[in-house]
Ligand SMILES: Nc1ncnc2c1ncn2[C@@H]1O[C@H](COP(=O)(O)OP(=O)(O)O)[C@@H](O)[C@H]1O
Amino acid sequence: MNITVDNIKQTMKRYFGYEDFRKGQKEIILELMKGNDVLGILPTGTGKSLCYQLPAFLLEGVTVVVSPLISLMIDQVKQLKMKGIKKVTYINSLMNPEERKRVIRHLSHYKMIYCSPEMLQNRYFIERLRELNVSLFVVDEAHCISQWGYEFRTDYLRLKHVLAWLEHPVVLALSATATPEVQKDIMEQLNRPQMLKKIYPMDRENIVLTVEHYRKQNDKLNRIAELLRRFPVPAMIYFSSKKWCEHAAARLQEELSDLSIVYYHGGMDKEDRLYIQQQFMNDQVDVVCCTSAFGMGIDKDNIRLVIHFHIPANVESYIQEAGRAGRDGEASVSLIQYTPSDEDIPLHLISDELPDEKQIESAAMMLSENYGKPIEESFELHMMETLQLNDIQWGFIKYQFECYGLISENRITLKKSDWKAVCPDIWDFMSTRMKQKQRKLNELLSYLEVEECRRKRLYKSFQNDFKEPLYHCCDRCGFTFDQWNPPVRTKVIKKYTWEQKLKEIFHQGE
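Output only this chain's structure, taking the form predicted on its own.
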C-alpha cells in the first residue's frame, strides 16, 4: 500500500484533529504501513494509542486491540465515538449475553475491535474473526504478557496461538515500561523474534521523584492530609490492601471536606468501578484511594500528585503508576511513603501467586485419575477447593500442564506414568519465577534507599541516560514540597434555597 506521510497526516487531522506527530508515533506508524511487526516503547502519556488507531483507518482490513482492562477499552471506544469515529466496538464480560452476541454477529461492520486476551479464547468469537481480514493485531500494555502472563492471566501466553489462527497479521506490541529482558520476553511469547524495536526514553521530565520515611502507617495518612490540604490537586493514592484503601478514603474525606475523595479496588462491582473512573476523568472526584486495579490507560491530563502509601512490587509497576501524573507537561510529583517492613505485603503477594510443590503434585495426581475427561468448571472448582488453590495458582498449574501436553484442548491427556516426569521441571520454573519477582522487589527497595539522584537510579535498567528535568528533579537533588507551586483548581460552591435547588433539578431556572 503506497501511503505517504502527507496521506497519514491528512487522515490524522481528519479523524483526530492533530496537526503533527509526537515523538515515536510517525516512525511506528510508517513501519506498520510497510507490513512490519513493531515493538514500541514510549513514555506514559505520549499518545501510544494513536500508533494503532490511525493505521486502523489507513489499512484495508480490521484491527484487533488486546486490552488488559474493561474500563480501558470502554473509555477508548467512548473517546473515539466522541470524535465521530463510529466503526469501533469492544467485546467484554460487562456486556449482557444478547448484546455480546449481536456485536459478534456484526463484526464486519467495524474497523477496530477491542477485546481481552481471555475473550480471544472464545471459539465462537475467534471463528467470526477468522472470517474477516484482520490486518493489524495490537497488544496494548504489552508488558502484561511478562508481568501477568505466567500466573495471573495465562491467556496472554496463548496469544501466539491466536495469531496463528488469524493467519499471522501484522503485530504491534506497545508499552510504557519494558526492560530489555521484558522486551525479549514479549517478542518470544508472541513468537515474533524479528519485531522491529522502536524504543524511546521513558522518563518524564516534568515529574519530580521523592521518597519519605515514616515510623508508623498513621504518620503516612497525617502527611497525606497535610499535603492535600496545602495542595488541593487531582491525586491518586496507591495501596496494596483493599482494607487500607477504604479506611484511608474515609478518614481523608472526614478531614478534608472540601475535596471529593473515593476508593477503588478490584473487590468492587465492575459498574461501580467504571462509574468512579468516569467521575475522576470528569473532575467530579478529586482524589482516588486505589489499588493497582485502577489507573492503567487513564487519560486524565491534570493529575498532579501520585502517592504510593504502600510500595509496589517492582520498578516497572512504579514507573507505570507514577507516570499517570502530569500528562499535560505541568510540574507534578510522585511520592513513595515507606515504613519499616512495608516489603512484607509484596513478599506475601508474590508467594501467594504461586502454588507449592505439594499442590502441583496433588493436582497432577487428581488430573491423571481423570485421564481422557474434559476439564469442566465444576471439576476445576472441586480441585481448587480440595487443594486450597486460588484462581492464580490454578491458572499457573493448568497452563504449565498445557505446555507439557498433559492438557490439550481442555481435555486431560495426563497419564499416571507422565506426571512424575514433569513435576520437577515445573518446580524449577516456579523457583525461577519466584527469584525473578524477589529480585525485582529488591531493585525497588534499593531505589528507596539510594543516596544518589533518584532519576538516574530509577531509569538505569531501561535507558542509558535521562532527560533534563523541566522543574525539579528529586529529593536527593534538593527538592522539597516548599518549592512546588502546582496550578490549583478553585471550586465555586453555590448556596441555594430549597426552591432554587428544585428549579435547578428540573431545569426551570433562568
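Between two forms, the rigid core is the largest collection of C-alphas that superpose within 1.5 Å. Everything quoted here is computed from the prediction, not taken from an experiment. Residue numbers count along the first chain shown, from 1. What changes on going to the form predicted together with the named molecule:
- Annotation: Cα of Ile28 displaced by less than 2 Å between the two forms, core superposition.
- Relative to the superposed rigid core, the position of the CA of Lys437 differs between the two forms by less than 2 Å.
- Relative to the superposed core, Ile85 undergoes a C-alpha shift of no less than 2 Å between the two forms.
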Second form
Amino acid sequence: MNITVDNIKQTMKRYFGYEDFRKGQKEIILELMKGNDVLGILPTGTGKSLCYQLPAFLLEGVTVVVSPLISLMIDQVKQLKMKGIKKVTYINSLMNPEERKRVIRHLSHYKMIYCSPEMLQNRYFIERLRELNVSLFVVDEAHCISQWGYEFRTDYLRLKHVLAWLEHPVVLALSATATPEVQKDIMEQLNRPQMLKKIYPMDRENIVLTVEHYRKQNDKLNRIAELLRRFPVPAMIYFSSKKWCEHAAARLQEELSDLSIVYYHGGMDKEDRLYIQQQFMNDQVDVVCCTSAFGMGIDKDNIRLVIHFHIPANVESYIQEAGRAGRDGEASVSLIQYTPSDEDIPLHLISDELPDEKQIESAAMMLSENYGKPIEESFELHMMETLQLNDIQWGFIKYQFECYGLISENRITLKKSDWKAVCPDIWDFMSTRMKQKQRKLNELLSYLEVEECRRKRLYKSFQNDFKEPLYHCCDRCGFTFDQWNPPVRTKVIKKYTWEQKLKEIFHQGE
Amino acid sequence: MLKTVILDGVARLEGERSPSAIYHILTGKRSAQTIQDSKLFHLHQYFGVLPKLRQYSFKNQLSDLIKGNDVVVEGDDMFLTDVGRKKLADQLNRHTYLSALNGFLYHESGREFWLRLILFIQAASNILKDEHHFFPVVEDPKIIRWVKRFYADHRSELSAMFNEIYDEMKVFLQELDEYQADIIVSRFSGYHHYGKSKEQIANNKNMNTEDVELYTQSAVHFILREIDKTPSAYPWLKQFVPERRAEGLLTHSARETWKLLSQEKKSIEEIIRVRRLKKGTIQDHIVEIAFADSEFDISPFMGKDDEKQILHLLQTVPTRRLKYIKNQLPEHLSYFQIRLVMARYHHLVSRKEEMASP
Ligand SMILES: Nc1ncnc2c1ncn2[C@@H]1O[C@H](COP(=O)(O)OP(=O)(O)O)[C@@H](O)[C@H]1O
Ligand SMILES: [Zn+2]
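Form predicted together with the named molecule structure, per the form predicted on its own context:
Following is the full complex, with the preceding chain placed first.
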C-alpha cells in the first residue's frame, strides 16, 4: 500500500484535529502500515490509542483491540463516536447477553472492535472474527501477558492461539510499563519474535518525587489538609480501600470548605462514577479521593498533585498513577505517604487476587460432579457465588484447568482421579505467582527507603538513564514543598438557588 | 424517604404478607403475585419506583425500623407498633411529595422521560454554545437514539424551543417545594457543567441515594400527571413522554396467554396444549390479566351467582388471605375463581375512589 506521512497526517487532522504527531506515533504507525509487527512501550498519556486508531481507518479490513480496561474501552468508543467515527463498537462480559449477541451478529458492520480478554474464550465470537478480514490486531496493556509483569491475566495467554486462528494479522502490542524482561516475554508469548521494538523512556521531567514518613494514619490526613490549604490545586489521592476513600473525602471536605472534594471507587454506581469523572475533568471538582479504579481514561492535563495515602503494590502501578500528574508539563508533585506496617494492606490484596487452595479444591470437586456437562454462564456464576470467587480468581482456576485438560472445549472433562495428579503443579504455580508479587512489593518498599536520588532508583529497571528534571528532582536531592509554586486558581464557590442554576443551564438572561 | 415508604408498606400489608412483598413492589417485580399485591393493598403508587434497590439496603432499613421499635417482624408476619403508626402519619405529613408517586402508571415511562429530558437538556445547552464535544450523561443507546432524532427534527428551531422548554420546566419546578426543586435542578447537566450524582446529593443532604431517587421519581410522576391532564399546556415536554401500552405490566408469558385468549379466542385447555404449560400457570396468567385490564371479562370462568357470592364475601371480610376466604365459601368455588373476583372487586373499588376524589 502506498501511504505517505502526509496522507496519515491529513487523516489525523480530519478525524482527530491534531496538527502534529506526538513522540513515537509516527514511527509506530508507519511500521504498521508497512505490515510490520510492533511492540510499543510509551508512557501513559502520550497517546498510545492514536497508534492504532489511525491505522484502523487507513487500513483495509478490521482492527481488533483487546483491552482489559472495560471502562476505558467504553470511553474510547464514546469519544470516537463524538468525533464522528461511527463504525466502532465494544464487546465485553459485563454487557448483557442479548446486547452481546446483537453486536456479534453485526460484527461485519464495524471497522474497529474493542473486546475484553474474556471474550477470547468465546468461540462463537472468535469464529465470527475469523469470517472477517482482521488486518490489525492490537494488544493493549500487553504486560498482562507476562507472569513477570505486575498484572498477569491468564486470558492473555490465549492470544497466541487466537492470532494463529485469525491467520496472523499484523500485531501491535502496547504497554506503558514493561521491563526488558517483560518485553521479551511479550514477544515470546505472542509467538512473534521478530517484532520491532519502539521503546520510549517513561521518566517525567516535570514531576517531583517525594516520600514522607508518619507515625499514625491520622497524621497523613492532617498533612494532606495542610498541603491542600497551602496549594489549592487539582489533586488525586489514592487509597487502597473504599472505606478510606469515603472517610477521607468527608473529613477533608469538612476542613477545606473552599475546595470541592469527592470520592470515587469501584463500588459506586456506573452513573455516579461517570458524573464524578466528568466533574473532575471539567474543573468542577478539585480533589478526588480514589482507589486505583479511578484514573483509567482520565485525560486531565492540569493535575498538580498525586498523593498515595496507601502505598501502591509495585513500582509499575506507582509510575502509572503518579504519571497522571502534570500532563501539561507544569511543575507537579507526587507524594507517597508511609506509616510503619502500611505494607500489610498490599500484602493482603495480593493474596486476594489468587484463589486459595481450598477454593481450588472445592472448584475441582464441583466440576467433577458435573463431569461431561458444558460450562454455561449460569453455572460459572453459581460457582463464583458458592465458592466466593471474584472473576479474576475464577478466570485463574478455569485457565489452569484448561491447561491440564480438565476442561476442554468448554466441557468438563475432569474426573476426581485426574485432580490428584495435577494439583501439586497448580499449587507450585500459585506459590511462584505469590512470590513474584511479593518481590514486586519489596521493590517498591526499597524505593521508599533509598538514600540516593529517587529518580535514579525508580526508573532503573526500565531504562538506562533519564532526562534532566525541569523544575526539581526529588526530596533526596533537596526538594521541599517550600520550593513549589504551582499556579493556583482562585475560585469562588457559588451558592446558587435552583432558579439561578436553571437559568444558567438554559442560557436565560444572558 | 425510603423508611417512610417501608412503614407505609408494613401498614398496608400487616398480618397479610411478609416484608419481601414490599421489596418486590418497590423493585417492580414482574410476577403475578407482586402485581396483584400492589393493587389489592393499595401500594401501586410505589410499584417499581426503586428498580435498582439492593436487597441488603432494604434489609438494613427494615432492621433499623425494627430496632427503633416501629415495626415487629415475626416469622413471615409483620406489624406496625403504635410508635411506628404515629411516625408514619407524621412522616407522610412532612414528606407530602411521596403522594405524587404513581409507580404503577409511570414507573417505566417516567424513567424514560427523565433520561430523555436530562440528555436533551445537556445536548441543547452545549450545542447552543457551539460545543459539540461533550460526554453524554446517559449511556442507554435507545435514549440516545431518541434524543438524536428529536434534535434532528427540531434543529432549526432549537433556540426558541429551548427557551420554551425552560418556561414549561419552570412551571413544574415552582409547584414543587424548594428542597425538591433544588434536588431536581442539581441533577441537570449543561454547557461546561455536569450535574451532581445521586450519591453526591445524598451526601450533601444527609440522606440515602434511594431517597434522592424517590424525590426525583415523585417530581417526574407529578409532571407526567400534569401533562396527562392538560397536554396542550406543555407542547414541548409532552413530546418527551414515551407511549404507554396497556399490557405493559404483564409478564412476558402472561402477554402470550392474553394474545391466545383474546385474539385467537382459545379456551384454557387449548392454551395449555399450545403452550405446553401447567394449568396453574395459565390460571396465574389469567388472574394477572384480570388485574391489569379493568375491562377483562371473567364471566367465561364462573356463573353470575358464584361471582356475586364471592364478591359479597370480599366486601365483608377485612383480610385478603386466600386460605381464609376459601374456607368461608362453598367447596366448589376454586382459588382461581376467588382471585378473579378479587381482581374485579379491585377495579370496582378503584373506580369508586376515583369518582369520589376531586
Ligand atoms: N498527536 C496528538 N496531538 C495532540 N493530542 C494528542 C495526540 N495524540 C493523542 N493526543 C491526546 O493525548 C491524550 C492521551 O491519549 P491516550 O491515547 O489516551 O494516551 P495513553 O493511552 O497513552 O495513556 C488524549 O487526550 C489524546 O486526545
Ligand atoms: Zn533526585
